[in-house]
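So this first bit is one chain, no partners, the form predicted on its own, shown in structure tokens.
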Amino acid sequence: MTDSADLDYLDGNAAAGPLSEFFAVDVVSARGRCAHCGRTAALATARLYPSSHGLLLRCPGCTEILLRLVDSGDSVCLDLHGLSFVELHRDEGGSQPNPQPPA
């Protein structure tokens, strides 16, 4: 017998346009929130430590890893363990998100 519940959501597929969306900006002027100390602004505050193996943005209020990006060459993965959140702006329009200046 199949439970009604699993009939009530789509793949990940279904995520591609909203995806696309957040992912195909300029994501500096995003604001975010350290998961540790909870400071949040623009990622264009934080501070970059660039090295042969990727990038690792920290935290300049507590100086904790916000976020990690690896590129392997073939693919790049990203990790966003230490923000809680991303938030993105739209113009009045709604459809483009419009960049923040950071605070």
Second form
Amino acid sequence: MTDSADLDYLDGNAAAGPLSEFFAVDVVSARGRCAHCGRTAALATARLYPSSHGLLLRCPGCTEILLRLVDSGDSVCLDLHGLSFVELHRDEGGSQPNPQPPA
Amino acid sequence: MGIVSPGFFGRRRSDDPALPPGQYRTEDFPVLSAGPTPRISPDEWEFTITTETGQVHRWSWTEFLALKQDDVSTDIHCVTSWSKLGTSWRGVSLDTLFESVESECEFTMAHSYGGYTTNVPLDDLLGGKAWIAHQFDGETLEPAHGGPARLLVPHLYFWKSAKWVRGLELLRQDEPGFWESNGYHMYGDPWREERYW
Ligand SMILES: [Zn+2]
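Now show the form predicted together with the partner chain, given that the preceding structure was the form predicted on its own.
Shown next: the complete complex, the earlier chain at its head.
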């Protein structure tokens, strides 16, 4: 399982394209908290399993599912129940303080 | 069931009556990985059927192998559009496993090692239509293909044939499993192209 030749997943950056249909920002750079183990990190660090049934992002800490996306052509279903929050930093302009409390 | 017909290679899919609509024929056995592959040793493996009253019927690996074994030749159809014709399996019929089970339920949920679930009506598991398979092509079923044992329900799309199966739960009402809760069809008949909701 630890042999790199045995890796059956990609890193979460590969989810950026399919998720761009839902999110106006590059959501894989957002930090997400695993609803199962609480690990909080950028979604880009999650493991993407390229099952052709759908896109699955799994937590690298506990392997539970953070996010599922199924594209049936006519519609796209996004299941986020494995994420207890997603935090996006407004880092454009660098040091500007955040003028509003998070919604 | 399925008969391997030589001479279809290169034909258009619509010419092959063994192929459901929208399917193409493959000679490979693609692996769709939805997560880490569970590695279950035979001594820790067990298969259970749990009824609505909470009664649990349980088989160890040794008990399971001592049951009547069927050799099955069948076509399989994956919802991602590949079909593999004339595959060979060995396993135990669900009719055999349900012989001692009493239930009034019409629905089941298959549960797998690793957490996968999929729903299948009980009628679709009985009557010589479904097996718990532990050999493919005369060889022990590899973990990548669902070994030690997987559900085999070849008349439905192959996501219903749960890999690494560890049990069936009888349900009074149909409930969605893992993919069925996020876009995939509750029943999944390939001949009616029941792919998505
Ligand atoms: Zn986790």
